[in-house]
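We begin with a single chain expressed as structure tokens, specifically the form predicted on its own.
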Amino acid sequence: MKPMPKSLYLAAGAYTVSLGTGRPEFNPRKPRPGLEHYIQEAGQASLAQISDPNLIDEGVIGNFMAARFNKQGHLGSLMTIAHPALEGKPMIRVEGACASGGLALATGIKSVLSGLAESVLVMGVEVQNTVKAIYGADILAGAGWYAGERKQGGTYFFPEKFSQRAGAFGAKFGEEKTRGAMAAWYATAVENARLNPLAQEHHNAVKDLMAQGLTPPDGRSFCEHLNLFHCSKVSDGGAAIIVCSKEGYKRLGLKRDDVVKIVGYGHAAANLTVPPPDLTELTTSRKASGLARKMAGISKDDYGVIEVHDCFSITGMLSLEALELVAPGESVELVIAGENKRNGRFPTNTGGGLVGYGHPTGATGVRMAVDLWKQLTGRAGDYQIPLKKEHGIMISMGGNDKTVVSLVVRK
């Protein structure tokens, strides 16, 4: 694998709070903030740490189905209105599902690596409690293949879905313990959400979160293996980070402290229409993220902090899997072992993840490159870490595995 062939670096990063059920400010009954407020204030906040913002080259914003939850299309152009200076250079809108962040990522840097732009300013934008919840999970199951499996999908899509991979794997690995590590991993991302007052979890007072975790499923109502508190929220939000050249983030006015370096990339795609090989594997993930980190050319050992695309806790312990940290079925023994909390030999999702902070989908991919960026550079305020290695890693996954990006940086 070739290294990385430009020295590509990420900074100014921000996200907006993680808007929905949770948020005491949040009102079903009550007008709400648009795309246009998340693209704003993300925008803006990350504009507001470089010297110029005429000195941007270009705009890349990632996001899944505003033109069905906010009848809303053509958001490369309603990007400029974040800044002044953005009128008149190249904008555009790119998706790929939970994804989109990760794709807007990767077109950034691709237009960094071709010399045709120093700096892109990338954002990811979402808004989706504009619909009732059974309607939202028929619109995001546009995710999957929806002529081929929306007839035979369960009422809640994408739920039901890594339902299926969680009975799967209890079935492997026993499902006891499966239970009770999904629910440890819902308790470590209230507990990370309750530090990052963004967090759409960050008011969660309950005192037994393992208890509420292992409410058990019902199938009658939602789903057979998964309750509600293992699935991310329905969320509003935005995000945004800068990706430059060193030419770039010195034009910017900003300092080597100021930004961290991208190591290695890796985006794989599956074919939509082909069932998963295997439910108790990411396989795209496990390729997506290999690439990234061979072209890194570190191992496993080397992550100080972890971004993984936690849409349900299932998929978090998964995705530990398809980054090699450990075997098959050994999630279930780390995550029980608290070795994915703060102090854990692998600290993931330090800001609470899609469970505990919320899951806006167009934004996760920025909003974890964003939250790699702050722990590297110490700017995570009460959720910093310690960090004992100084590599990150993110995998931002779209569907069922279908579409990942994977980013590796470097303080």
Given for the second form:
There are 2 protein chains.
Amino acid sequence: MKPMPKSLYLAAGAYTVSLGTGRPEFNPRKPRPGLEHYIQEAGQASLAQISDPNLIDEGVIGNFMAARFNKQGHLGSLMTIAHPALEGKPMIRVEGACASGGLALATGIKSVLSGLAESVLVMGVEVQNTVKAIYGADILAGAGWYAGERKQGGTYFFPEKFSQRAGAFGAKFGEEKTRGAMAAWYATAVENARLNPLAQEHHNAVKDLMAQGLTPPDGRSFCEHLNLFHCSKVSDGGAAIIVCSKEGYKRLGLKRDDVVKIVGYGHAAANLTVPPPDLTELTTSRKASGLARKMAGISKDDYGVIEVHDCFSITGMLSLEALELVAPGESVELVIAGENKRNGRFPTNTGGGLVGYGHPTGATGVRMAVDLWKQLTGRAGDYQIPLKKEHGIMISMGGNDKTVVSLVVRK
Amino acid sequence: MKPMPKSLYLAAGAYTVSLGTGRPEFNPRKPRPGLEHYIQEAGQASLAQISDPNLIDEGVIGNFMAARFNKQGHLGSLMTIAHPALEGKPMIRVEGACASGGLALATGIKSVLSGLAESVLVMGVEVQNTVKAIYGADILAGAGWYAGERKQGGTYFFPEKFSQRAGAFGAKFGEEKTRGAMAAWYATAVENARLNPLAQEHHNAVKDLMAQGLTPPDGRSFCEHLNLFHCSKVSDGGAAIIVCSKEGYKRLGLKRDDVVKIVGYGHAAANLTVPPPDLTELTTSRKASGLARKMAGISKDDYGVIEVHDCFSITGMLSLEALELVAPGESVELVIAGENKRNGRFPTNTGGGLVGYGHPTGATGVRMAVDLWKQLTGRAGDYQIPLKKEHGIMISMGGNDKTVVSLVVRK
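With the form predicted on its own done, generate the form predicted in complex with a further copy of the same chain in the same format.
All chains and molecules follow, beginning with the one already shown.
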């Protein structure tokens, strides 16, 4: 594996509130901000951190399903509303289900590596609360093979898919322990979210989070092996960050302390029409994060901060195994021992992750990069952790482990 | 403008039939092939031309609205069904309305320029005949600003937008002459399609095409300044081509005669929420194609073959002006004199274009690149033209001139 062919950096990150149930400002019966609002809020918060927005050469925006949630395509062109300086420049929307944000980062990386751009504004956006959850679940099922597996799926297609993973994992490694670890994952996510004012679960004041997480799943109204607390949130939100060269960040008026270096990158896709080879493993996530780690030339013990795609609690646990932090099945002990907490050996999803912060699908991968950037540049505010190691890694995953982008960054 | 930073080529092009009204095999009441079929047919036809599909490093697929036409997202992952060799590799879907195919080419170009890939399979696909035209028109309106201008638009949103352009153009440069030129555009498109066995209008045997083109528009049931003959078709189809480096095409077992060189590239986006600055001009198309021409270091008289985005006859005419072949307004004389025909000074849309071949939206930009490749490598069969000049140019346009990718290629 060759190293990154050119020095690349992440700069000027920002994301919005994750709006949805749980946020005090959320009222399902009142009009709410649209795509336009989140593009502008996140984009402007990023561009406000640089000397001159005219220095942005290109834009890329990750979005999954605005076509159905908002009847809106063509988001590259819409993205220009973030700032007049974007007018006339190359803009593109990319999509890979819930990995759309990760793909936006990958696209920004390639633009800078290509030599055609020095600084690329990378955004992600999703506004999902336009429909009821039950319709939303069908929309999100477009991340799976709609003409094929969708027909066999239940009402809640993706919860069902990951419930099957939780069931298989429990059968192999112990059902009770697995449920305990999933409950602990939820509790940690909310604890982290309480420190992040933008998180959807920020105001969650429940005392016994473990009891919620341990509530027996109701297979009749929802899923067999997951309850609602194990799910990521239905969210509206946006995120933005700048991918740039060394020359790029200097031109933007930034210092090395303001940016993090992208030292590893991995991207892998698997066949959407074929079931996962092993329900208890995220093989594509393992592949992509392995590629990123090898490009970075580091060991799996070198991560000071981690962002994984916990669309469900079980997915978070499987992601830690895909990162090879522990052997298959051992994420249970890791999470029960709290090693994934802010003060643990593997601080993971420190801003709340998908379960705690929320999951505005197309924005999520970009939000992850922003959280790594925040932690490694000391900008995470109340949820800042004392860094023990200088690298961070993220896994942006789409569908049932079908598209994965992983980045390794360094302080 | 710097030249292309690295030698890039287009290789192994292929596209499918454009299926829809007009094709004898099209029956609106019977089940028809889905996205999967077109991905496999186009992808396999491309990969069959190279020594070993395992040498493909990455894949990119352009698609506009599978989310609504087919309820399917995540097409990067779906694209792996084209060949087992794609499994595990980086795959991405890109979207920019009807410029999605152009953006797929741009993404392939950047991947090869980045040094991360030597050969990228670039595809485009759309399957639109899943809904009635009137619903389809609303889906396609997602290429405009849905939360804004859509609300003012009529039943047929985009036909109405370009009808307004036709009206403004006629008012400025002469209504009758403009209608004559639009009719001639249609007639030429069908004449070209008759030579292309994959074209939707291939079997069109109407004798007096000009009479059809001159049929007065019916503003009550359709648009004020356009009739149905001036529209591109509602189509299902796919296209594929390989973007590669010099090392790339050699590894694929190809010779210089089998490929065309990409010598110019331009990409520009305009604000989706703002009306066009001038209804009689395609300012973004002008900008992007100017960038491509300058990167190629050639003059506007150097094109031996041209592909423009004639989503409507008037758009084709405006595109020739955006290419600066003639001054504003003069496309009328150009088209009436037949200079855009196969044997004219500016052979344009030789395989039928969007009006004659058809317009499977996400595939169209890639299909254009394939047609340029076919003409410049002598593979266009019955519609092969004798080349007078060695360069080709294409304009892939999205929405109302809001996203444009232009490529200049050389024999």
